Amino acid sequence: MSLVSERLAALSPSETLAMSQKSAELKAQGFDVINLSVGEPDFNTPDHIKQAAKEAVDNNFSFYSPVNGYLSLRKAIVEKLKKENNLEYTPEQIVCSNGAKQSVCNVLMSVVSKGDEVIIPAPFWVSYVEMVKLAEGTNVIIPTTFEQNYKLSAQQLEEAITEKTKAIILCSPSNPTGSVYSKEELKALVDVLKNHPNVIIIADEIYEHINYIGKHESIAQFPEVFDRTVIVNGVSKGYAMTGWRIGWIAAPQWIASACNKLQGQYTSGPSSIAQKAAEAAYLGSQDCVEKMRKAFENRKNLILKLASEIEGFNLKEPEGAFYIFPECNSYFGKSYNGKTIQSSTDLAMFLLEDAHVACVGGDAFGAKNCIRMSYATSEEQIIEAFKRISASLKKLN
């Protein structure tokens, strides 16, 4: 008999974390597993950021911070938003949390009531739909296609909005597709949203700095929707600080206050030391960000070349983030060793067991014909991974 709550029973486990765990188990058994499943940079946190954390320890930043984060960090974020995005916020509109994942969940838990609809374009990051379930909202999944580069069109958005629509989640640059919305594409969505003043826009911009096509465009730049847009961002991806767990929102005051109230009851403020490190990330030299972005761009070019040589993979060039998301359904129905590939999750498991390469099936992202591969690993590992993938896929018939 299960005694867990209905709320928990309704949740699906994270497929990305599950695949990481399975690959770790194989590694522990002595297998040489190449992990293309993880969504984190393989770079170490830059030295000046680590130094700030050491100084924070020495200066006794070991007490509770304000629930929404130190004022000095929130001021640094305000300065970043002004300088990089030309957006005006006050420190009171910033809430710092234990990673951008908590930031997204805070917003949904603060604004979504039972039965409220949340529009999520597919493919989507795996946790969005589960968070909406937690908030007792209703997911409205809008499938996008390879041909539209997995980006939501204005027409699709217009058709999806009902009187029950409470929010929409947009992720740009996108996990898992690598797609990036242009200013023109965002404006087309804004032209729809301006006619629906009760819809809140949650803009997940955590991959902002990993962009291969030029300037990042935020939907918050449009005055028509600024006062109901919540930017979600953090230091994890751009500064190689995944384990430090610092994310944040920049939001209308009422949403920031709501998230502050919620967070005050279940986690309080994030790590004091990590906050001082994040402050140094924003106030210090940004050369490290560009250096890592260039390295990701080189890896993107390499993995695109290798993936395009795999028969049966159909893929778009990523415009940001550090994933490729090839269509792989040409392998569905093929078999090896008595096992038949029925889905992208099956294919991911086959590649883990046969090639010892960890990827994540697109089923988890609302895209059953695709598979997500991260290139947040060294060029040597990428080359070796695709040698193995090619050899394993040739066994399927």
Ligand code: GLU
Contents of the next structure:
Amino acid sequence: MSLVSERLAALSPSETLAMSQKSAELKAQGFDVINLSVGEPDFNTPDHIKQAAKEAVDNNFSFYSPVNGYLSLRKAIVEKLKKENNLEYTPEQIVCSNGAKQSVCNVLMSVVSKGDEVIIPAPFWVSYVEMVKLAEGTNVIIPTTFEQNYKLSAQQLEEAITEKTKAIILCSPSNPTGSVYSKEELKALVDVLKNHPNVIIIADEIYEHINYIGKHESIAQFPEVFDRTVIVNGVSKGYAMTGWRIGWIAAPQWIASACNKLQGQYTSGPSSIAQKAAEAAYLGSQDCVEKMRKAFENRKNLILKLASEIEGFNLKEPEGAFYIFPECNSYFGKSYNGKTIQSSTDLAMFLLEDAHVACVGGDAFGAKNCIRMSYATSEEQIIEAFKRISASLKKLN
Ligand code: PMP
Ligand code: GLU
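If the one shown is the form predicted on its own, what is the structure of the form predicted in complex with ligand GLU?
Now the complete complex, all chains and molecules, led by this one.
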């Protein structure tokens, strides 16, 4: 018997975390598994950030922080937004949470009412659609194609907006496709959005610092939409701090206040120690960020070459983030040991079992013909993974 609520029953578990969990279980059984599933930098958190956390412990940052985070951290974020993005916010417009994941969920829970439509271009990060479900909203999924580099066009956006549209979620650099919107592409979307003043823009910029094509462009830079854009960002990816769980929003005051109210009844402020570490990340030298970005770029070049050599994989060069997302549907219908690959999830399962390489099927990202591979791992591991993938795929016929 299960007595879970309808809300929970409708929710799918996180496929990215599930695959990562499966790979950890196989590893624990003694198998040599290479994990390309979860999107998590393999670098250790830089020393000066760890040092700040140690000092925070010694200095008794052990009490509840304000619900929206320490003022000193919010000021550091305001400074970052000014310096890196040329955007003006006050500390009251920043709300810090337990990772950018909670930040996205807070915003959706704060603005979406039952039946409100939320536009999500596909491929999308797995959690968006589930969070919209939690908020009792309606997902409006707009498929984008390989040819358009998986970026939403102005025309698609115009056609998707109805009088029920409450929000749109944009992710740039994108998980899972690696696409990055240029300033011109964002402007084209803004030219549509300016005629729909009630639509809120949720701009997930968690991969801001992992960009291979130049300067990060935020949609918040356009005055036509600034006062209804919520930037989501955090320290997980750019500073190798996934486990510290610090994300944040920069939002119009009414949305920041709503998230503050929600969080005040739900989680309170995030970890006091982790906040002091995040503050050091923003205020300290940014050399570590560039060093890691460069390492990701080298790995991107390597994995792109190896994946392009795999027969039947069709892929774009990522412009940011740390994923490749090849089309792999040429393997659908092929079999091995009596098992037929019918979907990208089947292919991911086959690669896990046969090659001991963990990837995530595109189904969970709204792209059933693709498979996601994270290259946030060492070059040796990437080379070994592709040796195994290539050998396993050759067994399929
Ligand atoms: N948005 C995207 C697109 C992500 O890939 C992730 C990855 N975890 C998050 C948000 C959440 O990040 P965090 O670890 O800070 O919760
Ligand atoms: N965002 C990462 C990913 O897509 C981490 C896992 C998760 O939070 O879903 O793999």
